[in-house]
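First comes one chain, alone, set out as structure tokens in the form predicted on its own.
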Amino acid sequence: MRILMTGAAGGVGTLLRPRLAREGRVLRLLDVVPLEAGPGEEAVTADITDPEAMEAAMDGVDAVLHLGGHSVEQPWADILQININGTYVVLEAARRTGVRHVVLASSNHAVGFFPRGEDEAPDYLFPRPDTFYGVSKVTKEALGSLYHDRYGMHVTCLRIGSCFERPRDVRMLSTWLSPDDCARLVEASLAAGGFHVVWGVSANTRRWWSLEEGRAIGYEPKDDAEMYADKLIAEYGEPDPRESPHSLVGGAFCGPRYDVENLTTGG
């Protein structure tokens, strides 16, 4: 089996490379940054917005894990070209070459302005993006839905929370997706038929996002951010779920720092 991973030089891609390695599997790593391939890997330097390069990168591929694109807020023109058009180019290249399974890295920022309540934030939550970046994730999910319904592609969209080796602040006690659980989620998604939107979160004690759809496709998280709680609370204090950045799904992305007037004009 050969899996094309776009954005392989990024944070999540770097964490996943060793965790997705399997006997009989080849990871084809693609990024605009040159990468050195290790055992069981192939490296491709290409831009996800280049149709010819992406179609060539799909040769012999069985599934795509699309992580490529800006991972934080950027000016609209950059988001439009890289995140939105780039996703279209990836999906169209997959369609044209007959690739049937695609996993799309969406984000909690697709629904960032959804408020915290007493119940878990449900699966398939209606879009409420908090930034242009969040809009690009909504569009990514919409494109995935289109390519499933129109072309029969199997697509799973992962609304990823905070994927790091360990939670970095008290908010992440709720939103953390451990690297090992991220790999478990990707494995389940690569095998899932149909179209799915799944929360990318670990089995955190303080989690307030649903795991129902993830478990429906075979994802069973094993990690809990609570093991880091004592140290983080000693440093930052106990979080108040009624106050920012804990009161909205998107956290600080919902604040004025990300107003369009405050964005830089560069790439």
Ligand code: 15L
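What we label the rigid core is the largest C-alpha set whose atoms superpose within 1.5 Å from one form to the other. Residue numbers count along the first chain shown, from 1. In this text the structure is predicted, and so the values were computed from the model without any measurement. Compared with the form predicted in complex with D-galactaro-1,5-lactone (15L):
- With a cut-off of 2 Å and the rigid core superposed, R22 has a Cα displacement that falls short of the cut-off between the two forms.
- F253: CA moves less than 2 Å between the two forms after rigid-core fitting.
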The other form holds:
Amino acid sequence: MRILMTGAAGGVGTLLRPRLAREGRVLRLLDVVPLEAGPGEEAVTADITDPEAMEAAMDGVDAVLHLGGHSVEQPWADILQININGTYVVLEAARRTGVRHVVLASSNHAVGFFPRGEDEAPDYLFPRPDTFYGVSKVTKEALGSLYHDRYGMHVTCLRIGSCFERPRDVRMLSTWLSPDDCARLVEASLAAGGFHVVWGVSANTRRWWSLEEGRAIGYEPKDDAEMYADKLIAEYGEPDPRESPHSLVGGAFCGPRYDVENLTTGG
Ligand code: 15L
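Now that the form predicted on its own has been shown, please provide the structure of the form predicted in complex with D-galactaro-1,5-lactone (15L).
Whole complex next, starting from this chain.
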């Protein structure tokens, strides 16, 4: 089996590479940044917005894990070209070459303005993006839905929380997706038929996003950010779920000054 991983040089791709290695599996790593292939890997230097290069990269591929694109807020033109058009090009190349399984890295920022209530945030929350970046994740999910319904592709969209080696702040005590759980989620998604939107989150004690749909496709998280709680709370204080940035799914991305104008001017 051969899996094409786009954005393989990025944060999540780097964490997943060793964790997705399997006997009898080839990981084809694709990025605009040149990568060195290790055992069981192939490296392709290409741009996800280049249709010809993406079709060539699909040769002999059974499944695509699409991680490529900007991972935080950017000016609209960049989001449009890299994240939105890039996802279209990836899906279209997969369709043209007969690839049946696609896993799309969405984000909690597709639903960032959803407020925290008493209950867990359910699966399949209606889009409520907190940034242009979040809009691109909504679009990614919509394109995945289209390619499933129109062409019968199996597509799973992962609304990833915070996928880092370990949680970096108190919000991540709730939103952390450990690298090992991320690999478990990707494995379950690669095997899932149909179309799904699942939260990408670990079994955190402070989690407030549903694991129901994830479990329904066979994802069983094993990690819990709580082991980092004492240290993080000593550093940052106890998070108040009623206060910003903890009162909304997207955290700081929902802040009044977290828009691209402020990000690019630094103001
Ligand atoms: C994301 O979608 C970003 O890619 C990542 O950098 C984190 O900020 C994460 O969301 C998060 O919400 O913690």
